[in-house]
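Here you get one chain, nothing else, as structure tokens; it is the form predicted on its own.
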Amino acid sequence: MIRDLHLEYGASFGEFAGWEVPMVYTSTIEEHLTVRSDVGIFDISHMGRLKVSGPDATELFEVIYTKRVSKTKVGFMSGPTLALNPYARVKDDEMLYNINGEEWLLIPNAAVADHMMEYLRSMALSRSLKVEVEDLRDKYVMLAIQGPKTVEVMSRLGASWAENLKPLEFRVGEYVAGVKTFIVSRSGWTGEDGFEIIAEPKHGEIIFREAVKTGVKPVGIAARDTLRIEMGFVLGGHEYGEDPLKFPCALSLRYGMGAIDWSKKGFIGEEALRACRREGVRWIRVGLVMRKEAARIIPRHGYNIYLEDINIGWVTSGTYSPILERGIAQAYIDSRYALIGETVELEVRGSRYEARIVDFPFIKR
């Protein structure tokens, strides 16, 4: 992250996963609405960037991830896919870039980037696989340009070629704002069209400045969180984790986009995951929308959920949705009670407020 650059644009800083990050520039709601209606630029350099290379890289991935990574074409991303522990709890959900078949870029979440780097190395060593894992976080920064007008911005930055990228497709060594990048992908974490750019720090700063000059608004990590909750995207430590006493089986996540390939054999956690599939899950991840009369109530992590006097679940992530103009949450609810449209109650500081169970995403794009 280029701290002085963000100070120049008025950023307030906070801590996220051990990183100092720009949390907000103007207001979270304003920045959120900008991404939904126009375009914003994020510095997401807190995310992991691991280069995994060697003739056995794909073999390693097939052991670690729930998706059949070997099907991924060169120039495309595989994901999201899950890395499980033996209890079928989630270590991380990740995106993998296939650069040339023997060279890949992995994007672990910030909180587990170091852990995943060591895990990959130890797994390769234990299986005598020819794989090298390199941490690229000091070498490159990572930016995201997101919103319905993103293609117009990329054109103004001299990257009109980006319009032709398919979702999850990327290019290596292209130019944006007149400077060379490492990777530009058509991807993001907001539910909007967008591009993620990985480049050397000095080039990342130029791209950020030039984007702002064209009218793109800087957006902080606080709005990134509200945007992802609105789309029902998960975050480690909230919706998933490795501790089986705190988090349900990976199936409870209801993770879409083919994150699990059931035809695949031999990955870590497969036996426990299949047992979970056969036996059924107790907990299901669903959405909650506060009723109109309780619109200003913000559900928070850990709030209990009730049906009459039965405690049926808990909130994992919550926020105020600027689009729906009310509080929303992701939650785990006992599968016996997880009926879409059902009314439940959230306990907030000793009082209860009504919410409705909904499916994801909260808003349609």
Second form
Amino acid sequence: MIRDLHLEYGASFGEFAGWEVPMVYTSTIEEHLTVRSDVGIFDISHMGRLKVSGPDATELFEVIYTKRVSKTKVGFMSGPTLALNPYARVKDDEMLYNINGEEWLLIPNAAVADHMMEYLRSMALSRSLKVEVEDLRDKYVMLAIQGPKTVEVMSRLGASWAENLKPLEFRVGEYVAGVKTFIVSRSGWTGEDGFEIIAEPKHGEIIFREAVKTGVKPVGIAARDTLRIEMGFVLGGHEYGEDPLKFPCALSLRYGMGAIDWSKKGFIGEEALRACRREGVRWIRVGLVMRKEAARIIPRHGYNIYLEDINIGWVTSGTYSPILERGIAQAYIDSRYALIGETVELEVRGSRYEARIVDFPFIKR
Amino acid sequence: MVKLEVQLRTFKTIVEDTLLYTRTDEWIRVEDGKARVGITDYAQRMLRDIVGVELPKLGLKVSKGQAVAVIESIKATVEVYTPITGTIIEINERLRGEPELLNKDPYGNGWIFVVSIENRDEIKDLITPQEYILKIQQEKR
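Can you now output the form predicted in complex with its partner chain? The one shown was the form predicted on its own.
Below, the chain from earlier opens the complete complex, with every other chain and molecule after it.
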């Protein structure tokens, strides 16, 4: 993260997964709405960046991930996939960039980047696979330009080639704002069109400044969270984690997006995942929207959900949706009660407030 | 009423010199026998996007230090404590529909409640604007 740069733009900093990040510049609601209707730029350098290379890289991925990462074409990202533990609980959801078949870039979540690095190394070692794992976090920063007007911004930054990229396609060594980047991909975590840019810190700073000069608004990590919750995207430590006592089986996430390939065999956690599929899931991840009378109640992580006197689930992430102007939440609800459209009650400071069960995303696009 | 502009490490904040303060970031205006209470400019800046407020009931008997209101911002849910023992005699109903007043006008239209003062000695426990400025400067924001 380029601290002084963000200070200049008025950032307030906060802690996220042990990293100091620019949380908000002006107002999270404003920043959120900017990304939905215009375009914003984020510094997401807290995310992991691991280069995995060697002739056996794809063989290692076959063991670790729930989809056939090896099918990813050169110059494309794998799409989200899951790394499970033997209990079919999720270590991380990640995307992998296929640079040239033997060189890959992985983007682990911030909180587990160190763990994933050690895990990949030890799994490779124990299977005698020729794989090297390099931490690129100090070498490069990571930015995201997101919003419906992103393509125009890229063009203003002299990168009109970017509009030809398909979703999840990327290029290596291209120029943005006159400076060289490592990788530019058409991807993001907001539900909007956009690009993620990985570049050396001094180049990242130039791109950030030039983007702001052309009218792009700096957006903080707090808005990144409200944007992802609105889309129903999951976050480690909230919707998933490794502890089987705290988190249900990976299937309960309803992750979708082709993250699990059932024709694939031999990955860690497969046996438990198939058992969970046969037995059926106890918990289902659903959305909750506060009823109008309770619109200004923000459901927070850990709040309990009731149906009459029965505790039927818990909130994993919640926020105030600037688009719906309501409190919204992601929650696990007992699968017997997880009926879309039904009303349940949230316990907040000893009182009950009504919310409606909905499917994701919260906003229709 | 004089607005004191205080430069902190990353932003400026306003402290009004005719008010009294608490270490939990409430301000108090003592008005013959009663105390009007709100949150400081510094507190609203820390919370940022305030989207909801739960107000105490009129007539509620409260003791000093008791949580009597709740503020919901995107960042956090926080409680507002009464610095004075007494009875809640006014609440700012406008905040129910316009909680953003707490961000826009924390010392004016963003007041939260008025409590009657039972024990005038409690006023002595409140801190002065100068003491409050020292407190926020020490928080390293």
